[in-house]
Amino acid sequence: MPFKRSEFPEGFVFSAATSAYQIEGHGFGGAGLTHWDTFAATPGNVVRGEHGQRACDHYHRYEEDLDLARDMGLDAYRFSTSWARVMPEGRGAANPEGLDFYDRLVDAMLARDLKPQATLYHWELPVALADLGGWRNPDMPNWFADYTETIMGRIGDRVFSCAPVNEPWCVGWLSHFMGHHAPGLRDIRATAHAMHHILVSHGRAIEVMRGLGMGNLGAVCNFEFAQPVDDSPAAAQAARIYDGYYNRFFLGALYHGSYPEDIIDVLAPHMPHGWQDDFTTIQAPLDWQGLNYYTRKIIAPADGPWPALKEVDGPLPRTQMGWEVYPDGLHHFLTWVDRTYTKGLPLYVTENGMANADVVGRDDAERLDYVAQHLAATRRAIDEGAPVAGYTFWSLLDNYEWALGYEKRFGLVHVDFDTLERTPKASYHAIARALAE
């Protein structure tokens, strides 16, 4: 691994991330059903119909997993809390077993000198709220605020940081416009309502956590570098639209108090009533911005209704997900976000990693190379003045990869999904040695 800790600024936080539904085992501990349970139970939605009822059984094995994070030399551990584990119906009574679990989990991190980096929502909506329209429902911000107060009233005094929603684009666009994730819709009006209500919910959660006396609160957005397929004006326009609804929509709301004109001009007729009045809530002040980054997309114009674009295969090496390896995109976003939106706010790479067809005993050299290239891009951004404060590996463990089931392996630790045995990969050991230097 061609880096060492001393090459990064003093206090730079190295972390690894997971999410609740992907590893915990949702069939344990009194958790309520989520829309991922019903999505996975519908034929054709998920590879082999696989679900998260057992996953990695982190619910029972969390101490072993946190030992792996500590022994790797990490400074922090990024995790999410499950709304349906905390409040099985999404509203009303809390689940004591769920609250106790997150209490134990945070204490176990602190006992290992791992900073707890919390996320309130990583895609698993309680099914009772999904039945009421989920993110399309204008009451979602209030329900989310109540959930925030319930869980952070219990663990908020001990977490290092917290972000309300992981990857709003996936929660909104991927799930309501493209239909690839729960709830599996393909509806522009549902998309416009969901994307807006996600942002209002984010703002309400920040307000609640401030009221609890919490600090170090941020947002976590995902980014993809949109590159035109050629030099034509039509290709440039298609890439601009992709960049608009993927990268600029959420940042524009959070930091400029507006949506990009080239996107909202189309979405406005489908937006919820009074959306223009919500930016004061959406713009609740933040302490940091998180960036999840994996790849670029080559964009070409296409026939059909807006957005009238398509993705085209590029020439670069690809991960098991079929995503091109393009570390220059991470450098671009770290510098562009700072320059255009956050203006000196600390930035964290909150997810970065690759899926690879790993087997126990084989060197995962591809992952080592991917990580090395993206850490180099991060260092280059820091050298150019970007205030990058940390880098997070996705993921600590092989886990449930949503609609792709269990076959896409992002982990630094191999998980045998039959026996649940954990085996650190070569990349885990190489990163551990680099962090120890």
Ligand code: FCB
Second form
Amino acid sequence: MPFKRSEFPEGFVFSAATSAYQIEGHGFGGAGLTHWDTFAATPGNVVRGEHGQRACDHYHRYEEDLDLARDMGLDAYRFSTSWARVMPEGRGAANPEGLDFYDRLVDAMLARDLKPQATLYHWELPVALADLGGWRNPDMPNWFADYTETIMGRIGDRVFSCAPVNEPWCVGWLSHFMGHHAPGLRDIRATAHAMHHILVSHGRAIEVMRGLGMGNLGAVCNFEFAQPVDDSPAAAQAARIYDGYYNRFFLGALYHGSYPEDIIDVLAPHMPHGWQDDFTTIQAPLDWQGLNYYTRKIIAPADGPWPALKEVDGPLPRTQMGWEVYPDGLHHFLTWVDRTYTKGLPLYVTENGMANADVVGRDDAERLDYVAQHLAATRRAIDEGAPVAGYTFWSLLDNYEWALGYEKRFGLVHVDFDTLERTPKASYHAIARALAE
Ligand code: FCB
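Starting from the form predicted on its own, produce the coordinates for the form predicted in complex with beta-D-fucopyranose (FCB).
Below: every chain and molecule of the assembly, starting with the one above.
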């Protein structure tokens, strides 16, 4: 048994996550093109140029997929709605087929006793908005508010919870500073603008949803433990900067109403006009905080302009992503976030899991071990007083792993991307047994 349900507090919510572009099949149902389609169509951005136009065809197979979630014994299902499916041009007219789809999807969850945990933006920006500068554009919060009103006006009465933006760090830094995700920019000014506009958009969406009478609203951030490569002050400083723009930037804004000094000192000249006045919006009160956690990074100083650091290989066992398995990091973040920022607000582990080169019929003992270790770390944090209210497996299905295409398999259920056949993995069955206990 990888874990026992009875070891977790009463009412603890176990769920599995997916996201719209990674599974739905964006070629179906009148969805507009997204910046992931154009990013993937440009050589060198995505492995084999793979995109999400068909993906897992969840758009047509969602009943079967939700049966799998129910049969696993999950309490909830974390999904996202696609902006480009709901509003193909990003603004203006809604796509009735898209709204109908999410309406059916939410009802299908409820029919299976799965609590719908919604996310409004898991990265598929409509191309019409990308043409206008995407997250760099100061009008994004208004457009995002309109989109929020449109989709939550339809399904907001039935969702269990909602977070506006999945992983602001990935949307901001990974996509505008490192260029690894759409729109593939490598520009400090674009990054500063995007990171700030994401937070303002988050706040506006929370306001809109409160106005619709919705509750149980939160934020989902991702975290990586920054381990200095050695004992030198230079390594400590490099790791501190990494921790700053990765782990402290967004929480600082959401809970302290300010950006961490060591980071904003550098970014200030690149911030959008009047950014200091936006914290009331950004700090719209939340009901919970979500943490996505996968790994740590070993950080070393490097030559070159700020942030003047680099990642180096560490000694721990790795997943198919090349990510070290480091469950202590999850324990660290659950206790640190509670102590430093959220102070008693319920915390959810909103994503955790590992990729493996899974083949049907072969055991995936590594995944089960990964899950067991991270759930043990979660339990340790709970024992020390962290108010953790739920844990979400990433992912229900093998899916489109962004720039790495379909090769990296995070699913508890194997998907054959030729036939689209779903086959639960050994970890799925073991977790189902643990949840049934
Ligand atoms: C997270 C993303 C999710 C998936 C996992 C592996 O950063 O939220 O879509 O890519 O990583």
